[in-house]
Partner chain sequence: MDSKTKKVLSELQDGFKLETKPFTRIAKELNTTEEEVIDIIKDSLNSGIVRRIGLAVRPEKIGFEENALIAWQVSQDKIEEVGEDLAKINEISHCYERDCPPNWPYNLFTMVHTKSAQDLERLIEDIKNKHNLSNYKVYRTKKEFKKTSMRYFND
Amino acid sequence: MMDEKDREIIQLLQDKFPLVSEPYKEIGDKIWMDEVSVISRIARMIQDGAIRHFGPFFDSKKLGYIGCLAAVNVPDDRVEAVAAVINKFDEVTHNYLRDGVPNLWFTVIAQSAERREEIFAQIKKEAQIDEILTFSSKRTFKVRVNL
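Assuming the form predicted alone, can you produce the structure of this chain alone?
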């Protein structure tokens, strides 16, 4: 069960993570807690599933990466197998099942257009898929969520 200190830690992790040599000490100083307690609470929240991801998010375009949304239509009995093939690639950031056609959607962020095409070719071959629909973004919207 999360208490007020846990919520304060999460807020600081989301909004104002300090880029210093001892970030957890600085977080602790802001909420009247020692560094070890901050680290212990974060570890507990990760273990309990209250925190699913803890790490930075980068602007992939500014780093020179090429991304796109992709979709395939997969029979229900092959969804897990095809999703496993797609998920093998570090460049796949999201993969989710939706109602309708196509039904399996994923995002790819690769270092180059050539690498992205290699990934699509490997997915087609390994998953025995004929077509991958791709949708490049025309405009980027950044949605900020603070919990």
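Provide the structure of the form predicted in complex with the partner chain, given the form predicted alone shown above.
No partners, no molecules, just the chain.
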């Protein structure tokens, strides 16, 4: 379980990792904790799964990649199999089963539009899906602050 100190560390590290020689010492100084304790708390939260990623977050567009949200509608008994086909691609970063129609939602970050279409075509073929709905972002109002 997380305690107050863990929450403070998360708060401090949300978007401002100190770019100094001894970053954990700087974090520790702010919350009256030595750097070894700071590091071991972060390690524990990564281990627990509370922290999913700890490092840089890249802007895929600026790196020349094309992102896209996609959705397919799959009968209950085929969800696991279709999800497994979708998950095979490194370019698929998120894949969720949701209530509603369509029910399987995933994101693709591809190096080109051609590659993206290739991925969709392969998913359709391998998972025997007729239609993939695509939703590319037109305007970003907010992108993950901490979640």
